[in-house]
Structures are given as structure tokens and as C-alpha cells.
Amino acid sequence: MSLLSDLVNLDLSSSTEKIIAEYIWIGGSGVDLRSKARTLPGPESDPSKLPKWNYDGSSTNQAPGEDSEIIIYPQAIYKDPFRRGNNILVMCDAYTPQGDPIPTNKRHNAAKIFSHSDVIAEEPWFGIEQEYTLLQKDVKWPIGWPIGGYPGPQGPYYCGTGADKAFGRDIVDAHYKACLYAGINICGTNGEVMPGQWEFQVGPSEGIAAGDQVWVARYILERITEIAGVVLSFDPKPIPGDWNGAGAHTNYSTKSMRSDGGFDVIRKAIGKLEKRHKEHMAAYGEGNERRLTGKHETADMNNFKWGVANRGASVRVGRETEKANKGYFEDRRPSSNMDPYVVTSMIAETTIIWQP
């Protein structure tokens, strides 16, 4: 008799050319991920050749019940690390039946910015450091923490090893490999300052691909924590008090910044970011004011400042960039629950297109 695990892992390639496509989209909160599966006649690598689909927007807080149909357009394809074989994950964005992007579809506007001729010419690269916290399922308290209590102070946990310092490494490693399998440009991972908190990095990715890859990497992580019976949190300050928050530091460069003398271009770009600081802060994630206090390796959200090798700055420039007189900078303001479509396109729009 077959075990359930045998059927879950059943290889379909020897009996049918049909594949399973898991369509993924962003729900009504702007941070929740939804998905559902459908059968396709055979392997496909071009999202434009995949059929559009629909879902009940009234069940995701994106449409009224009397007119609930939302249409999803396939935009990016990744290999499915859960079903494997030729099966795929499909990142989609959402539209009304009339073809208008719904309010939570931030990809549509981002794609417009990244298709601007000035932006295309600058070849913007992004590297996003996605922090997150793993919580115990029944009590919503970080894993490894005593229930109702606290571990020892921060210090030994950052990039730490050992059963009393690193909690959830099996989830982290499973996610790392699953992302590589899927074709996501995940470039690293590490334990963070607060115990039970981790980070993965995606990039360098160019243009709209940065947002697609971060969203699908989040989806894969959510699925893995589902299997592990652990709750995934992108709250920017999951534990009040003397504990680090969770951000999504966004590293950025353009062709001009990467070229000789690019440090001058970086300075000008940072100057533009300073002039639009309030606009960026309003778009950089919900609850970010609980994180950006000027403590715990952050700058106060009300005061923009930048510096070389300063992790208490809004924008940090690395020593190597200063030394080489070219390179990239890090926007440290985005929160862990930010929309990567919004953040990446806004940085590109402000630094390349916008004129003060």
C-alpha cells in the first residue's frame, strides 16, 4: 500500500506530458500571498504563452461579492521545488475583467518605470536583504524562546552556531536550496541579531525581476514553514523592547554608478533620495515607525542621513565603494514587509527619472 508521502512525491513524467502550474498572486493586504494550481498540457517556459486565470476577489478583500472576479496575468515562471519535474510556479499580477490593474497590483506601475528608456539605459541592479522571524505556531512567540519569557540579550545570535543560539536552521537551509532549484538568484543567508530571526539575500537582479524573485522566494519560504509547522512573520518589529527589528535593506547600483567615477553619481542619487525621504518612507512598509527609531542599527525615520560604513544611517555606502570610487549603496529604510515592486521601482524612478 502506498504511503501518502509516496503519492505526494509521485513522478508524473513517465505517465503523462501534462504538468501542474501553481499560480501565485498577492492578496488584499498587499503582503499576503495566495496560490492555486491548474493542469497544463505540457512544459512551458514563456509566461506570455500561459493562460490567464481568475479568482474570487471577494475572498481576498480585493473585490465586492456582487462583482468578485479578478483576472491574473502570468508574468514570471520558476521551477517548482515542491512538485519538481516539469511543474512550475507562476508569479502573476491582478486586473479587473476590463484590464485595469487593481489597487494592490504594484507590479504594473513598477513595470512601466523599468521599461522607461532612461531606466533601461542605466541597467539598475538590486540586491535585497530579506529579514524575517520564525514564530512558534500556537503562541506566536519566536522559536527557541521560552514561552512567555525571553532568551539572553542579543550578541551571540548573529551568524551564530549552536543549539542555544541558532533556531530554525533546517528551515533556512531548505529554503536556500529550494530557491536555487527554482531559479531564483538567492545569493546568501545568515542568522540575524535577534534569536529566531534570519535573513536571505536575492540579487543582483535587474529591474522588475528583483520584485518577482523576492515575492516567489517569500512564497517558497511560506510553504516550507507551513510544512514545518512554524509561522513566518515579516513584521518589522515583532518583539517590542531591546530587540532588533526586521528590515529589507535594498542594495542598488546603476551602470553609471558601477563605472569609473561612479561615486559622484551615487552622491547625487543619495541627494535625490533625501529630497523625497517622506515619500519613500510612506511607501516602505507598514509599521516601519516601530523599527526606525534610531536604535538597533537604524536611523530615525524622521531624519535622513547617509554615511560610509554607518549602519545607523538611512543610506549606507560601503568602504569598498568609497575606495574604488564606484559601486553601489544600501538603502536601509525599507521594512521587512515592504513590497519589493514598490521599493525597487521607486528608487529607480527617484534616482534616474525624477528631476528636483
Second form
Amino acid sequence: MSLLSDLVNLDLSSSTEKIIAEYIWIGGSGVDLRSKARTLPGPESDPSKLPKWNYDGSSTNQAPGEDSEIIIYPQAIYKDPFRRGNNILVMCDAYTPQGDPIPTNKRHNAAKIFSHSDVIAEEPWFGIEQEYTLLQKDVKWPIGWPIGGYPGPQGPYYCGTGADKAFGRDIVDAHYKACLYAGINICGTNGEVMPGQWEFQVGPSEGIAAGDQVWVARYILERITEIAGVVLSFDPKPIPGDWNGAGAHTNYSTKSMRSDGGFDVIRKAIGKLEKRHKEHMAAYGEGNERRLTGKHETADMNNFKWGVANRGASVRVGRETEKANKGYFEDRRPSSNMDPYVVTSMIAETTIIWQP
Amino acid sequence: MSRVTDFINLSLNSSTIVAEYIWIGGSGLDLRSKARTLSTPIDDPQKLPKWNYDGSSTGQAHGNETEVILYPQAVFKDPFRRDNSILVLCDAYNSFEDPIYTNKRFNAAKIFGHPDVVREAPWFGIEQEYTLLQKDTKWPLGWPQGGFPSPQGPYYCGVGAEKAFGRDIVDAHYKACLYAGITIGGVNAEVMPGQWEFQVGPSPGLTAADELWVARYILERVAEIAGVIVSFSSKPVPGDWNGAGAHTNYSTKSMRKEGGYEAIEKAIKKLELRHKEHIASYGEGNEDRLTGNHETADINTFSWGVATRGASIRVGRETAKERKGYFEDRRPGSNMDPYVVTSMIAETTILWKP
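Beyond the form predicted alone, can we have the form predicted in complex with the partner chain?
Full assembly next; the chain just shown is listed first.
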């Protein structure tokens, strides 16, 4: 198969100026990613200079057959770790031909919030901890788990090493380097409490970039699992019972929180989040009620509580932040299948713009 | 196998090159090729020697007159041998210099050489769909033996091991075509799992068809390396599974300039009047695909519309808005001959009078 790899890895720079751009968008479920590629005449690094494109929305549950064109607008460019050279990945959002964002386009509204002058002034930073589970392809059972059975109970797997404790590290490591290559602000990875479950973190990124980077990191991850013949799941509770769920804890700070005495601002912000707990929970991911039970390092879905170093809370403030009297806090409520455009913009909107 | 690969990838130091001559076989769809050594790099098809092959082995010659002569018509860089080696697309003639029956390029070249057609500078963009099949069972790649995957929905432009089957073939093909000098415009995963599409163009007249044939050849070579079969059948799996087409996008100078929408409407009207003739030349087995379901128009009815995928001909929103541009003939099957389809569209819309 090395002849096939030779072709996949062909370096075209000596034979043509042309590049390949892979346009990525979010499909009809709000979680499925779609992409297709086109040839461009030369290298490009400015998304506003890339041509808009369109796709068949009737095939992704986003438009009827009689009027099926959906237009995608390029919003962010990353280097393509699969095609390399000058080839690129282009994160897009979707509009009707009349120029209105389609219902699954959550980026449009997030961009509005992040361009509000009060929000810009506060320079909101996000660090998102994306958890996910790897499943065996034909049986949809976690990798490394015996067919028709379970591995030994949780305990040895968190940050574990060894063939009986870490399942799928090659995918995780390939993803880490591929994201760094692409220009994604990936800041770390670790094996999670449930065997076959992993986490990567993106950030700190400012404003809308956080959402773009998480989506493209998810895309790169699914391309790698595709190569590895393994299925990627963002389900927040993939296995019922005494097995951890998967979340997308969102760490957050503003300029005020990061300045001296910022802990006060943090307290105020958390107070506002408490008042809008129900609204946030409704937007924090499908199926989250199966995960947020009060057990397995979660807070019960219906109650808001916060604390320092408390993993059983809705919002956790790190000891370092408490000690320095400034820093950031962690919203532990979002599930792994949340939309980062929705969550990041909602946190910014509630804490900066919203008045109780 | 790496030692074998080392030899395949050996760089030839001298000026010696290898030329792979490609032609279309007796079925009108099967591609054939053989290679010869040339002592010096050549990129002009007119300067390449004519060659010949055994037509009795490809269903293209009868009795004692078995030699079929190959005339080089287009040269591309060879992505498999690289260095200065080339792929040479040929068409086939008998020893009396007449095109043999399966040589559809000859007639297409006459149409594209007609001064009225030359003046209109016709461009074509062809969307070639195809299905990848497992080698021994001929069942689509990624489908379970003796069964079916879950219904269509997640596969169009999809990502992931349970949604996209054979991407390495698609990506290898994309780069190989770019390397070869083919105007490949893009690729995407199709609605049926294991089905893919690539686009060639926009290219003028005869070039579009030459490029499509060589792109098909490169695809079959890549799939051969991968141990997978390429099918151009227009309805590979009966039932609630999309067929495979070769939608042909088309424009002329008149259509591309200001107010060109009028020329588009006139052209579509002419195509409607010759619907039966076109359909007869748009590929074998197309009646299984053009049912009116699965984003096709019924084979017996001609219809056209803006942005509608259930029509014979679709005009894009952009073209309707700008009042100029191009249109898409959605009728050709994936196994169509691009020489026939492109020249027929040009002939009907530019030369033919109702």
C-alpha cells in the first residue's frame, strides 16, 4: 500500500501552483461535520479572499430538493495536515442564497456577540476540554473493551499507560501533532477515567476563534479515526452505569478577571450564570441529563453550585485563582456534544452583557 | 514489498522516458494501455510516434486485419512513474486511416473544429461519479457482507470510519490528477456510501473529454493499487440507493457574457426538442437511474429549473441572478462517453436548427 501512500503524500509544489482547499461545515444534526474539496489557483491565507461555495442541502437535511443550494462562507483557514504543502482546511458557516444564516448556523449569532463593544473590551478567553470516546467500528462498543463484556472497573485508566489500560493512543498522538501542524491552539491531551475515553484541550483562544478551533479539531479527529478504522463518539454518556460520561468543560476569563482583584469579578460572573442556569443547561448539549447526575465528578443537572477545587460542582474555581485573587473559572456543565459557538458566546453574553 | 516499491520509484537518470499509450477498448468504456521507451522527453502529441495494438484481443478487429493504429492526441505527466515519463491518450484507426467504430473522438473533433463552434468557445465541467467495490464480492466498499449499511443521510460529504469508505483512493487520485496536469476542480463523497465524485474542468471542447478519460484511467490505476474495483455503472445497487451520473456543466461565449441568460434559455429549448436523441447517447442502463427519485428526473420527461435537483437540466442560482453563466445537464450516466456527450451538446445548441 506504500504506492498508495506515495500518491496521497505527493508534494505538488514542484509541478503546480494550485492548492487544494477542503471546505468544512456543520450538517443538519448540528453535530455532524461535512466537507468537500476544490482546487484553487494559488496559496491563500485570508479567508475573506476565498470564494464562497455551495452544497446540496437536501442531502444533509438542511434544504428541500426543489431549492437545495446552501451557501458556505469561509471563516477561518488552517493548514491541512493530511494533504500538507500549501493545502488548507477552511472552516465555513452556512447561509441561504438570500444571505440569511440557516438554523444550524450558530456561528453567525456568536460572531455578533463577540463583536459587541463591551465584549471586545473584555477580551474573553476560552480553554475547552473536549472529551470523546473511541468505539470499535462494527459493534459500536468502546475500543479495548471485550465483546459482550466489560473491562475492570474505573481506576487504572486515567492518564494510564500499558496495553491493558490505554486504548487508542496512536489516534490521540496523531491528532495532537496534526492539530499543532494545522495551527490549532491545542494545549494538551490525557487519557480519561473511562477506558477508551480521551480528552484534548484547545485554548486559551479569544472570542469566536475558540469555537472555530474546536470544530476543526473535531474534524481532524474524525478524519484520523476514519484512517484508523475506529468510530468517534461525542455522546455525553456513551455507556450507562458506573462509567464516566464525556463533557466539554469550558474554562473562561475576561480581562477584568485576569487583572488584580479579579476574583471579585469572577464571583459576580458566577452569580449571573447561576441566575440563568436553566437557559444555559438547555443550550449545553443533547442528552446531558444522562451525564449530569451528581455522580462521576458531575453536579446534578437541576442544581447550580460552585466551589474551589470542587469537581462535583457546576462551576469550579482553581486553587491557584483563589490564591492569586485573580484568574479564570471552569464551567463543568457543557457536554461533549455541545456546540462551542453556542456555549462560548452564551457565557460571554451572560457575564458581560446581560443584566439581571 | 518495500524493495519492489523502491524499484517502481527508481529515478531514471538519463533522458530516457517511458510513455504509457492509453486507448478505449471494444466496449466503448474499458480502458487499455501499454508502455514503450522513448529516448528523449517529448510533450507534444504530434511529435510522438504512432503505434499499434492487437485489436482482436479487445474486440476491435476481425478476421486477418488485426492491427489497430493508435494516434497520440494528448500528453499528461505520469503520476506513477514520475520524472519525465508520460501518459499518452490516443484514438484508434484502421490501416486505411479511418477511425474504428469505437473511436468517438474523431467525430467530436470534427464538431469542435467547426468554425461556429470554435467561435462560441464551449466550456465543459464534468462531475464524474463512481462507486468503489470490494474486489472479490463486487459489493460496495465498506458495506457488510450479505447486508446493507444504514440508510442514506450521513454519507454525503461525510467524515468518519462508519461514513466514508475509500478516501485514500480519492485523495491519491486528486493529487495524481493535479500532478498529471488534469484540470481537476474538486472531489466529494456522495450520497450512497462507497460512492464518490470528482470534477474535471472547466475545460474547452475536446480537452474536457480527453481529461476525463485520462482521469478515469488514473482512477482505475489507483484503485488497482488499493485492491479495489471501480464501477461506472449508473445504478450499481437497486433500491433506495442513489445512482451514479456524470452531470455535464456547459457554457458558451454567448452564455457567459452580459445578458447570456437568453442564450441559455434558447439552448435548453433546443435540448428539449432533441431529448430522445440525447438520452439514447447518454450511457447504457441510464433508465435504471433516471426514475424521478434520488435527485433525478424521469428519463422520458424533459424538465428544467433553477436550483432544483429533480430536473433534467438545472440552472444555478448564481447564473439566474447574474443573468449569465452556465447550466448543468443532469441526464448523462456515469458510464457515458464524454466525447459523445460534449460534442452532442455543442452540436445541438450551436449547429442544429429545429
